[in-house]
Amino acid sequence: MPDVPLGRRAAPAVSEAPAGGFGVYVHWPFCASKCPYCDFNSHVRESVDQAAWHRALLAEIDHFAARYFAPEARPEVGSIFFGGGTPSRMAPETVAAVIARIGARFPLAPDVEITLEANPTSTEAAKLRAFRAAGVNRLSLGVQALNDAALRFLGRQHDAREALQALDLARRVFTRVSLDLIYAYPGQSAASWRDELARALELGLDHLSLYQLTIEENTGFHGAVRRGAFTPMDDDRQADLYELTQEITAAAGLPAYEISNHARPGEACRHNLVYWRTGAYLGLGPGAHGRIAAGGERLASQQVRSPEAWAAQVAREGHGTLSVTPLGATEVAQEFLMMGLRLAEGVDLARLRALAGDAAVLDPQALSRLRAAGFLALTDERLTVTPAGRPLLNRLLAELLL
């Protein structure tokens, strides 16, 4: 389909309630260096203008509210989330004036969920309790292991007493926070990660996100891997770590709600739920996508990739605007299911159905065959993936999808 032209384009005259919620992400591309496994949009700069970076992000706030929104019907934003990069390394007082202008611009939910993302290096008290005045009521916390072999191997800049540190600091200022580690490295074995995850619930927290190692493209552990330089964890091995982590958070009171990320019962994140059920949200700052909900249409949006070339079109035209495209029938159910079978709770087929409408989404044999051999249930309401089926999703979907 072809882009929506960037000229201004009429508001609607009623603004949608997207199921699913609706939120904002805002991201700040800049690190203090560039980890070896990770293929975020992130940079290693020397400096960074704040006060540019300050204007830019509102002026891209702006320009989505007027462009896409009747004033008098803009939905109520139910999660902001700071992402990265590392948002910390933000000037608090860049993260108020971005948060107090989505507020000015759209109706904020009594309750919502306002996240920043953080590393055990850029935490200290002052600056989080900066960031907490300034309106963030939840941390995530980019710990990555809590031992000092794997935060070396995985080119951390912090040890294992710092991310304690930083998290005994992070739980005195924030009621919510979450810790991110990742396992199924090379060399890891189930005793050392049983014990790595018996320490992170140890702490009492109420969301941890746990991902597996993956190889991505154009990152360093790419270019290591095929130079010889390590070998990944084979298949079999990773899978037995994925159980071990099902038991072990579940036998603790914090089930997967989403394949890689669990939670006590209501402190689910309430921002990536946006995306996992398909709701609307808008993605600011250099290389965000976003999904908007307007004018009876869905439209996908992307923001120009690289930093210096975002701010410099926000500073002409007073947007980083990259592409906006409607997205059709067919690909607006594909990624409801994709993003749906991700959770515990699957997929809602009602929704499916008014989503998909005549187009036609599943192949019933591939549905047929993968529901008897235990990967998929299904009722009158629901299709899910069962604990079987969850290590296996990207190729169930393959499958599974027209």
The other form holds:
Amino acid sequence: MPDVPLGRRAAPAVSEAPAGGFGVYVHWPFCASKCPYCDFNSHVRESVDQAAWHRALLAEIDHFAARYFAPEARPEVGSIFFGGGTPSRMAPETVAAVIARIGARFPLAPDVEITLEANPTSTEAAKLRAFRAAGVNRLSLGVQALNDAALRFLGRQHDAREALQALDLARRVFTRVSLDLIYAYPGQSAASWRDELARALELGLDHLSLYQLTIEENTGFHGAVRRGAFTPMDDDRQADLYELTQEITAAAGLPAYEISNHARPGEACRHNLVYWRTGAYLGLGPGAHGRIAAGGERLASQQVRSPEAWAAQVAREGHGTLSVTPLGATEVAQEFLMMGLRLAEGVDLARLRALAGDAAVLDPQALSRLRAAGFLALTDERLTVTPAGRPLLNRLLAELLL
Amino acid sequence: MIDPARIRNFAIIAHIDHGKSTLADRLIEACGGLEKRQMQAQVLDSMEIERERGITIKAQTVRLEYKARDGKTYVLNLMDTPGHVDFAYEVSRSLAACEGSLLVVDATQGVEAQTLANAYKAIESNHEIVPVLNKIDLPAADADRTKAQIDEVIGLDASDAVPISAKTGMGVPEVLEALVTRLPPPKGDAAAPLKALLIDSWYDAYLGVVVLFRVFDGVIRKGMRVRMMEGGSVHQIDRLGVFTPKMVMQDELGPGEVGFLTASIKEVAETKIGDTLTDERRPAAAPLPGFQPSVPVVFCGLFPTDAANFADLRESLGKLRLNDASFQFEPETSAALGFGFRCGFLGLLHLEIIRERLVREFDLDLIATAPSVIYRVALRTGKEVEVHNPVDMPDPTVIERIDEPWIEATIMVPDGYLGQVLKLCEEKRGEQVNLTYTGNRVMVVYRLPLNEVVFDFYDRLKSASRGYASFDYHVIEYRPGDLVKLTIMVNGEPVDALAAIVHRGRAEQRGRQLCERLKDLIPRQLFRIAIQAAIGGRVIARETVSAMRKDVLAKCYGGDVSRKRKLLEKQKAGKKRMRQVGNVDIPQEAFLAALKMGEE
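Now show me the form predicted in complex with its partner chain; what you just gave was the form predicted alone.
Let us now look at the entire complex, which starts with that chain.
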């Protein structure tokens, strides 16, 4: 339910929403500091020309709408997601203008979900009401940990007290608040994670994203591990913590609906479901990826990654698109499985057949072997990964996909 | 035709690296066979690997003209000989074509195992032997000690050994003079029917098969139809000549002369080394004493790492075989390694050389299985079978007895390392035959099962002696052995490529080592993997690779799809490079490392 009624003026004609839904992703690439675990397209800049970025984002919305959609066939937008970087560092007016421009170019679903990622620092907390006024109706708060030692290790700018204050305020402003936590970092004991997770659950939120720490290339942690500064937690202990997490969250009524995402029934992040259900999405802003259904084809779009180069190209050409590539049936089917099997609900086999066409995607022998081993479950309609198989998904996919 | 009194046929024999090829170069140079600017270091070692390893594999010959101090010009035919243990047989046949030898000994090193082995072969061939002390210019050279060793160890009078430096050319004139004055000229009757010894043959892309021979009696002429007395085939000579080392055509060659011929022969296999060539129209009554053909004693499987290269491997092996009849191959199929070839070699070095040539000259990526010897297996039925692939070993219940080849090995080692070397030989089931001190070096003679030697003996010997021990061997006999087939199983499936025939006393340790090694090399998979070593049905060692528990991306959103799909493609490609045994994916590196285990 949107907190703020959205204008429906001059709504464009609605075409049927693509299977899996339709959403818009907006990337804000700037952060106050770079976290050592983060390999997202995020950058630290002294100052950002908010006005220029405001113009550029609006230009991209116009460009995508005009370039890929006939005016009478614009799909209904079910979700908008401001990600980053740190989109809570955006000017609320820009957020409002982007939402308004999307609403002007596309029909918005009556219950459109508009999420913004925010850092739980006091400066950003101060802007929460303005974001709500701009149309944001769901907040994803990057708390990452509820103890100061872990927050320092993760290179965060806030401490636990500040985070809880921000969360408190966020819940007063927004009905839907999600919280991110990182776990399975070196030295973390099962007892301390159990305690931290219990405290997070006690907050009574409807949605939690619980990520195991991954050492990605080109991050501060990657260098630190290579230098021997610390050793990542070994896979078996990570697996133990994963299992523990599943038990505790399920018991608390927030079972995993995706590998790392937990929600009460009906409270899943609709925008992210678009990705996992192979819906269509526009990717705006530097380095953003999109999947556009156009002319019977599925196009993969990618924007220029560097913020300055992206902005310059938008100023010059009206868009920051680096490439648009049609995906073959096999690729689409692979993406469908790769993303869909992350979900507890699994994938719809009829849709898989429709996407794959004549392409053979699944190895039938691997399928029966993995079913027999209890990693996969198959009904007439759906293929799902069992709870036992979920932490092994990469491997299952490598076996399963031809 | 040249008067035999003006001919000297000689070989240069030496331990590896003692300077044989360098001396040959100096002799060629001194006789003007090639002008200095044409000299490429070690002209006789023509193959890339020969030059690089300093090993001569194929016999070569050069005809030199030398004006002696007596004012007469002599023809010196230099037969180069292979310098390694595996090619002992090729040495013998080169020696059979000569009357004398230069025995080159590195005066800084002294007599080594192959010095001895080759000297004995020369003595057996009734050669007049001229000892040559090389590297005499080096500070570490000790002429007196080396002479004493030649005397004591080989039993040759070395008092008038010629001191030289093949590198600087010092002493080379004296060597040439010694050849003329100390070696006997060949004997032979030019009027008798033709008898020429087939010394070697090889395939040349332009000329076809080239046959190297030595005339004993009679005269061989261009255009003559010659019969191979043993092989039976008849060929008309279209080219006749000598190597100087350039090919120089001749119309005829008489007794004592060494030369080559081509006669539109298609395959090397048609020319049997040791056969006698005679004139079809006027054949000799009896052939020269021949040779036993050289037979492979060591076998291994060669498999392309990429199955798509099987045809390339077959073609490459065929090409190598054109020039090396001693090397054999036949197709082999392995459940673990796919399609490949079972190959037979004269020894481990021969195996190494072939493998290296396949990699280098033919650009192939290979997996070689552990080397095996030929076992003679007596069955309960009274039948006897030869087995050189552990996979073919019959079930133990039908075996009466397994005989394995034994060798006699001669090892020369500085006395400081003697203890280590003796320990190694004992550990390898060796029996000491002889142990002789000469100065601070020791000559040790052991009888050993070849099976133990092909496993890891060379490398162990090298490390036990810090590379100072030298080694030579020959197969002497077959003896019954307490041998068992060691099977490695992965989740109950035997891995054929890792099967081995080992002594019962070794089986457990070897099995345990292999299991431990594989445990580290086989990546964790979705299932628990049992690695077992077994003899017959009895498991003697076991390791477990526990199941993988976590392999998943924590985050995968819209921006990650393309990148992660590529990652998945990579993972799938990696899986394709694995070999499947049962349900288990085994990376190629695991086979390589497990098969290499003996070498470490």
